[in-house]
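The form predicted on its own is given below as one chain in C-alpha cells.
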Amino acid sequence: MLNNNKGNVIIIGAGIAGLSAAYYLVNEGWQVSILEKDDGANNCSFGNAGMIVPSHFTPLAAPGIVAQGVKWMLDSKSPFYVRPSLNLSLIDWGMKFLKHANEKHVERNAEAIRDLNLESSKLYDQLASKEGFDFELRQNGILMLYKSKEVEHEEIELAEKASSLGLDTQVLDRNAVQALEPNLRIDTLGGVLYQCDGIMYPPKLMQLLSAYLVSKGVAFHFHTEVQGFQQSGHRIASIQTNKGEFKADEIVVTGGASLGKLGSKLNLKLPLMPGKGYSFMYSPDSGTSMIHAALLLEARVAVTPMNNQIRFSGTMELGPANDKIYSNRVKGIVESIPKYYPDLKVEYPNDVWFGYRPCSPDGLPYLGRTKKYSNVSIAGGGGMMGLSLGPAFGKSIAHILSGQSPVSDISGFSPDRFQ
C-alpha cells in the first residue's frame, strides 16, 4: 500500500471516470476510497460500444439533430427517442438543448472536446503499454459508414472539417471499404476511415482497472449510496450514506446518470438526462471476421469486434430511467446489420443489455473544480464520449488536486456553468 504523503480522496462512482481518477490519485501519492451505489460489475462502462472517438468532436448539441429527432420519434425503431414525460428536469434539459443546438456551439467546442479525446487515446496506450494491461486495445481506426447520397454528403463535409482540425481521416468509395474488410461482405455507397480512433473490451479494462486498484490499497465500498453531504464553510466535512459517515480532504463525484442527482444533492446545478442504449454480442460464423469497427450512419448502430465476437449497440432513448427493455428499440439495431452487412445473420438476443448514457443539455462533460466548494471535483456527463475520455477525466483531476494544469483546456466544460 502506498504511504499516504498527500491527504485522501473520496471518488464517488466507480465507472470508468472514477476508476481512472483513483488509477491517477493513487500513483501520485493519495489514499483513495471508492464508493458505488451498485456492486460495479455492469455499469455503463462494461456494456458500451468500446470505442477511443477523437472523432467525435461534434457536441450531442448540433445543428439539425432537433429537426431529425423529430422525425425520429415518429418511428418506434429509430435510433433516437425522447420519451414523452412531464418530468419537469427533462423539459428543462430540453429547453437547454434547444438553445445550444447551433453552429456556433460546435465551432466554439470543437477542439477542446477533440484535445480531450486526443489526450485519453495517448493515455490508453500508455495503460495498454504496462505489464497486465491487456484490455484488447486495437488502434486501427473506426469506419463511418454510409449508404445514402444525402449522409455520404454530411459525411465528407465532417471528414473535412475533421482534417482541418489535424485528425487523420480517409474518404473511401464502395470497393476501398470493401478492401479493409477482405473477410466480411459489406453494403454500402462508401465510408470514411477515422484512422485517429480505437476500439477495447470495455469489461477487461474494468476488471484490471480495479484489480490494480485494489493492489495498490484502493478502499471499494460496494452497494454504498450517497444520502446526503455534511457542509462546513466553504468545504464538504462529510458524505453520509446508507453505510455510515465518510470524510475526506478531496471528493470527486463522477456518478455517470446519476451525477445530476449527486449534484442537487450538494446544491449544484448539474443538468443531465440519462440516454438509454441497448447493446448485445454476437459470434459470427466461423471463417467470418472483423477487422475494424463501424458506425452505421444511418441507423446510428455501432459495430465493435471484441473478445472474438461483435458486438452492436445504438439507440439514444431520452426521458426518466426505468428497467424496461423496449423491444422494438431492439429490432431497430437487429434489422438495420444486414442492410450493411448482408452475411451476417442476426437474430433478436436471448441477452441484450442496456445503460445509461450521462447527456448533458449542451452535449459537454463537466469537469473540473466547483467554485462552491473547495474541495469538491466534477468528472462526468461525457454522454456517448465517456469511455473514451475517460483516462483524461482522470488525469485532469488528479492534476488538478495536486495544484498542476489540467492536461487540456477544459475551460468550457465547468462543472458551474448552469448555476
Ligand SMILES: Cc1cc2nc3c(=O)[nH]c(=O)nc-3n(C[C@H](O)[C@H](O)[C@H](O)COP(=O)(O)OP(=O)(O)OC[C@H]3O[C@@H](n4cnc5c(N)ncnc54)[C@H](O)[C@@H]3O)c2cc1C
The other form holds:
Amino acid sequence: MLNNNKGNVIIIGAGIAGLSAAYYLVNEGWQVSILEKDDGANNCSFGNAGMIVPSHFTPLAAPGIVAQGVKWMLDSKSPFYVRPSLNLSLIDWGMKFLKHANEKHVERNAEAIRDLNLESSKLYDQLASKEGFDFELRQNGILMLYKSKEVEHEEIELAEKASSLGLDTQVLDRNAVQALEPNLRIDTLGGVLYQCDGIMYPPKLMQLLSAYLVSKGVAFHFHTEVQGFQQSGHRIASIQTNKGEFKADEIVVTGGASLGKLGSKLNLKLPLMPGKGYSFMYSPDSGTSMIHAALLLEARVAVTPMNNQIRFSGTMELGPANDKIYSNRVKGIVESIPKYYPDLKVEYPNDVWFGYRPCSPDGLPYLGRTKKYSNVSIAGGGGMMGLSLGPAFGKSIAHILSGQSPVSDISGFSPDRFQ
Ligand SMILES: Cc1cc2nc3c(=O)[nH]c(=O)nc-3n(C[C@H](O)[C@H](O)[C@H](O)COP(=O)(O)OP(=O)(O)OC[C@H]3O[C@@H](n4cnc5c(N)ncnc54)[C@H](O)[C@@H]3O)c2cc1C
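Next up, the form predicted in complex with the ligand, please; the one we just looked at was the form predicted on its own.
Next comes the full complex, and the chain you just saw is listed first.
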C-alpha cells in the first residue's frame, strides 16, 4: 500500500459515495477529512435494498416509464409517484427527464452503466475478501419475478438485451424458480435470474467502512454542514460550514439527494430530484429461510434476505423532500408480498425507514472533475443504483485525483453535461 502523502482532500457527505472515495483515497496516500451534516448513521446508504445491480443497465429515464408513471399516479398504493407541484426545480427536472426517456438514450449509455456496475461488483468482492469485512456479501444473483404475461414478455426481452451485453441471465419457468427457493413457496408465472447481481447488509458495510477509515486516520467531522464555498481564481480556496472554515488541496462533493443544492453553491448545474423510498425489516418464521433476493416486478418491490431477516423496500416518490410517511404507499408494499410469497404473513410494520435516492433527470450519475474548478470533483446521482456503484465511484475519484485514467469510460457521466 502506498503512503506518500499526496495532499489533503475534503469529502462532503458520509454516504457510500463519500466513504468509498475516502477508502480508495486514503489507501493511495491522501490525507482525508469528511464533512457530514448529520451523524452519518442513517443516510440513504443504510436502509436501502442492499442490491448490487449490473442488471440495471437501463437508466430510470427509459421509454415506457412515462406512460406507466401516469397510470400509477392515479393509484395511491402504486410504486411510482410524482407529487404534482409548481416547484420550478421539479418542472425543470421533469422536462429534462422527458427529453431523455427514449430508446436512443438507453442504447447510448447501457454499456457504460454496465461497466461501472461490473467494476463495482468486483471491488465489493475485493473488499469482502479483506479480513474483518463481513458485510454479508452474497453474489448469488437476483430473481426478477413476474406474474403476468405482459411483464413476462417485457422481462424476457430485457433479459435478451442483457445477454447481448454479456450479462449472465437465465429465464426460468415457475418450477425452476421454485427449485431455487426450496424452503419458501413462490407464486409466480416465472422469473429471470441475473446471476451477475449480488446482495449485502448495507448498515454493516457502512459501519465497517467507517471503522476502517477511522483506523486509517480519516477525520470525520459530524454535524458539520457545508453552507458555501469561497473561490480564488480557478479553484475553491475554502469551504464554509456551521463549524467554521475548512481548506483542502482537493474537494470531493457527494451529498446524496442534496448534491443539487451543493452544486448550486458552486454555480454548477447538477439537476437532481429526491426519489423517496421506504423499507422495513421482517423476521420470518424459522424454516422459511430465503436464499435469493428478488424484485417483484409488477409491484416494484425489492426483497432482500439480510441479517437473518428479510428487508422489503419500494416506491419511488419523486418531488422535493418532505419527510412524511405516506402509509398507503407502505401498504402497497405490504399487500404485494403474499401475492408472490403466499406463506409470508407480513403485517404493516411498526418501524418504517425512508430515504431519498439522488435521481438525475437522465438517470446517469455525476462522476468526475468539473471543468469549472481545478480542485473539485463530484461523485453522486447514483439514483436507484447508488449503493451498487459506490466502490466504482470511490476508485474513479481516487484515479482522477492521482491523474490516472478512470476505472471505466465515465465520459457520459460528466458533472458538466447540464451546464
Ligand atoms: C428504498 C430504497 C432502496 C434502495 N435500494 C438500492 C439497492 O438495492 N441498490 C442500490 O445500488 N441502491 C439502492 N438505493 C439507492 C441508494 O441507497 C442511494 O443511491 C445511495 O445510498 C446514495 O449514496 P450517497 O452516498 O450518494 O448519498 P447518501 O447515502 O444520502 O449520503 C449523502 C450524505 O451527504 C450528507 N450531506 C448532504 N448535504 C450535506 C451538506 N451540505 N454538508 C455536509 N453533509 C451533507 C448527508 O447528510 C448524507 O449523510 C435505494 C434507495 C432507497 C431509498
